[in-house]
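Given next, in structure tokens, is a single chain: the form predicted on its own.
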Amino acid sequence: MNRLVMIAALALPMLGTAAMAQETVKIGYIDPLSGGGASVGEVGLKTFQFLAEEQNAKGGILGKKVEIVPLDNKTNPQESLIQAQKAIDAGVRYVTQGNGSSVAGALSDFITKYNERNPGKEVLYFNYAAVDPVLTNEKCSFWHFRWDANSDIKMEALTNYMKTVPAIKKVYLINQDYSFGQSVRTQARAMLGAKRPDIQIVGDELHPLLKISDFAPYIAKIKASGADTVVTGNWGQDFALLLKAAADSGLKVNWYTYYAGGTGGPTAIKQAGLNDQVYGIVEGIPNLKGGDGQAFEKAFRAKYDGQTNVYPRAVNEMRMFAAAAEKAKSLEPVKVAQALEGMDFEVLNGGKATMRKDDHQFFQPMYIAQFGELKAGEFDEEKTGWGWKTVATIDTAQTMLPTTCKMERP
């Protein structure tokens, strides 16, 4: 009798932690939250955190409390892998990552193959911002669906701006050296080339993603080259550190950029004095006046000591996941998935938005948005006085660029 009633009381704990967890829809998120990306991992991790307390005061998904799990990847894929297995063990059944396609294509492959060995106890994953397009093309999966652009989606809609500004000749082409950088200054020549034949290309430049310090040899070499506009998928402290070298050595160029507006980009036009020659790709901005962007906005401003949201594409990301499961009426990833496909939705900053069900990108309107002064009123960056206006809007069905996605469903 008192073995059993000593099993027993063993039991109670591990019964309560199981309930719990029952309780608790538990997001993994996987990014950087030390090293040359815990800049940008950092504020991504604030944006989710925000994003479950805004979910839970609306009483959670299916009555069940969104708990956000940090998992660092330190930006490597190797390690993604490891806290991906940890996550899993934890009874994490969704991750989320941003940061790195090289540390995407890592954690689709992973999640692919653990599903394929697990059967009921898949795990999704939701990328919401790693654009190469090889994850929505040749190397899809089920399990995963990206709410940003891929990386071509966004340079055709570069190279069609830019391609109306006469005064651009001569473009310098600088990027990370790994496969989102890769897939940039590709679709960079070859859109430009087919747009802006009397373009000149005077410079084609890669370097290690996040190791360089100083900048200032490849400034160097930039100015050397004539060049007046130089186009970067530089993200993170790789384009804060880039800027920061043109602010010393003085070169006045324009910048077609994806990340600008990450941590540490502003502060560093600004530095530059480089007013209204910074241009971004973006699927939203503070200043746009569509949707509850702007009430969204100044309720993360108070917050986090006016952080600006540079993720709205992660707001959508975890509205439609509770939109999913409550149209599943479940929280299995299988059951999720399916009524993610195919899903239209109203996006933060205004508009109409789909997930293609072929190849699990999310479509959405896009802006070309130029960085500098600003009308009174209105939200800047970083208490840098400037901030994002819109130059251009790019249509959802605009934005829709075909797939070779031959996707195979549980």
Contents of the next structure:
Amino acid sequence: MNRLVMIAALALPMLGTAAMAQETVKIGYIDPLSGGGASVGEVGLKTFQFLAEEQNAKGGILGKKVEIVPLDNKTNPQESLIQAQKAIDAGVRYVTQGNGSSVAGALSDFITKYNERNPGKEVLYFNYAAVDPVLTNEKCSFWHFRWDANSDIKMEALTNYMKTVPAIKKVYLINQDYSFGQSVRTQARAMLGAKRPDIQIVGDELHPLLKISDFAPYIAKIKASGADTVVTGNWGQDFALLLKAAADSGLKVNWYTYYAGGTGGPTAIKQAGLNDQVYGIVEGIPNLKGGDGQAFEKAFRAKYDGQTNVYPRAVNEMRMFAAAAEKAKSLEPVKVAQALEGMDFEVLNGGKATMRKDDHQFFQPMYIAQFGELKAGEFDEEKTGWGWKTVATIDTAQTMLPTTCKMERP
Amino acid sequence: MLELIVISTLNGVLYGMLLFLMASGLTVIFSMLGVLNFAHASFYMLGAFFGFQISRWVGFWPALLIAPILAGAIGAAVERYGLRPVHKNGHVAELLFTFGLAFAIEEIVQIIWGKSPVDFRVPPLLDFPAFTIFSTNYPAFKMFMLAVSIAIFVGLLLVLKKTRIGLIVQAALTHPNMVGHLGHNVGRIFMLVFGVGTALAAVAGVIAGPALVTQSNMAGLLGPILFVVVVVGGLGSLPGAFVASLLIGLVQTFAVSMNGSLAGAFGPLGPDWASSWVADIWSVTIAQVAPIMPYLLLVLILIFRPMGLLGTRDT
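What about the form predicted together with the partner chain, after the form predicted on its own?
Below, the chain from earlier opens the complete complex, with every other chain and molecule after it.
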């Protein structure tokens, strides 16, 4: 029944707009809009809709309006492929997705195969947040482009910073049990072991993805381990609830995270009273002065009732897509892909970045940010009064890790 | 270590009591109507969302009372105007009816409250640590949840064992025709039991909503575990449901806190082939498989004691 309703809901408006289809650039947004991932999926959708409007105000891409087609994948790889096929059938030539590397892997495979079988009707896949390194290494594809720094790059930067903090003695790893979480734990172990052999790993936990509603048992375990620092790649509800449980039990440790800024995260950190104790590795925060980041942030918050733009990478993706199409003077996915390869770009928060031709990984300046009390006039998060501050900057050149990708080009 | 055991026991008992609030209604409804109510967890969800909405308007405490009554009334109406007419067509039809109802409730909740979690907060009166053991705070709200669950359990027991209405309900469980011949309105008793059962699930929803996550997939996350509780405890057995709820609550919580794996158990004595051929399961820790423990228990119970721990019949 669920599916029938959805098909009907999707099919009806499509019939009506079929005549206009030629006039718009459709981007299929395939991400969770229900279930455990919905809270982050909805923020992503708002971001892309905002970006589409921004682009349309400038006259669209090559004179065509940008339209975002939302498709709910329930954070499920199989469901994502059904949604991708549906999008393609409706004339979508560009899809974007970010939440869940398990989904990203399936989607990248699917689109690569689809393009092999349907020459002339190729589809491009823009990945704005799935960071499993294999997507730009062993399993790289010409049709996949990634705007977020991959997990290895983030862990490299995070451990470089942790190396300089002598207070870290006992580290606890807690991650989601799927390809991304496993890659975070493996890299954390390897890199911490190499850079700070004196650090003891006192716990290494994997828990089911987006299925835990009470993290109290896990927090009790972290507490019992005597850890002073937790490293986690958790995102969405899995981060917010983890911190909420930590707040409830009064666990006071330092947190090194990938996605502490996601929905619910800042509120939970404030509740736990962890002033300046939560760190994140990000490609941008609202309080950076460079580029037109501040103006963008203001406009975004004005439109969405104080909602932070948590996806500077999505901004880079959309603007770069437009630039590549202008450069290629075409909206044919193959030509756009060729234009994107090796393209240099000034990112939202200022600074030079580039889309590496070898593996389609975007390299940009990265920041280690710390969450806590602010100076007057700075952007806070979720109306907590606390916000993100930069503690370290990693230049683009320093984020360049080698790749094993052997790209097959059409 | 002691700290971990104490905290895990508290967490486990709390989770178990929450399960019991729901399983008690489910199991009584089953023994009366002979139907496994697939929509039972949906009433738990309804309770949470009603609780959220009402606490927005008039505060948490009235919500704790009104939401279950509302959900119970809906439950009673479902029995009277839904299940009873369907009953003529046999058990399969009833089963399918409750199955469809679960989907319908989920869709309706999504239409009204959306698909993402709603901001259901712990009431300020209970938003403080109740006590601190070994430097771990235990939230007052969780103690409150525990107290409510225990109070309801005791109340239910007293009503069933000590009052006249409990007597009739018990009799109607096994001999509905005889109870009818004695002049009691069996249909109304069924409706009452269904209403009370769903109201209990709704109470669980109201108190679990702020502590856990209130969103439209919460029924789906808890539903399957509920059936495990009912089957492990013995279909239709209230004490069975109690024991099974606590058992599953504790098993799941303690499993999370354990680190053992096959590789660890064998240590250096492990055969060489293990780490290469069965590497995937060899190094998986108990904590990682914690979520599937209840289902493992379900399978074992069905093989070795199909009537459940305290059940009496072989169904």
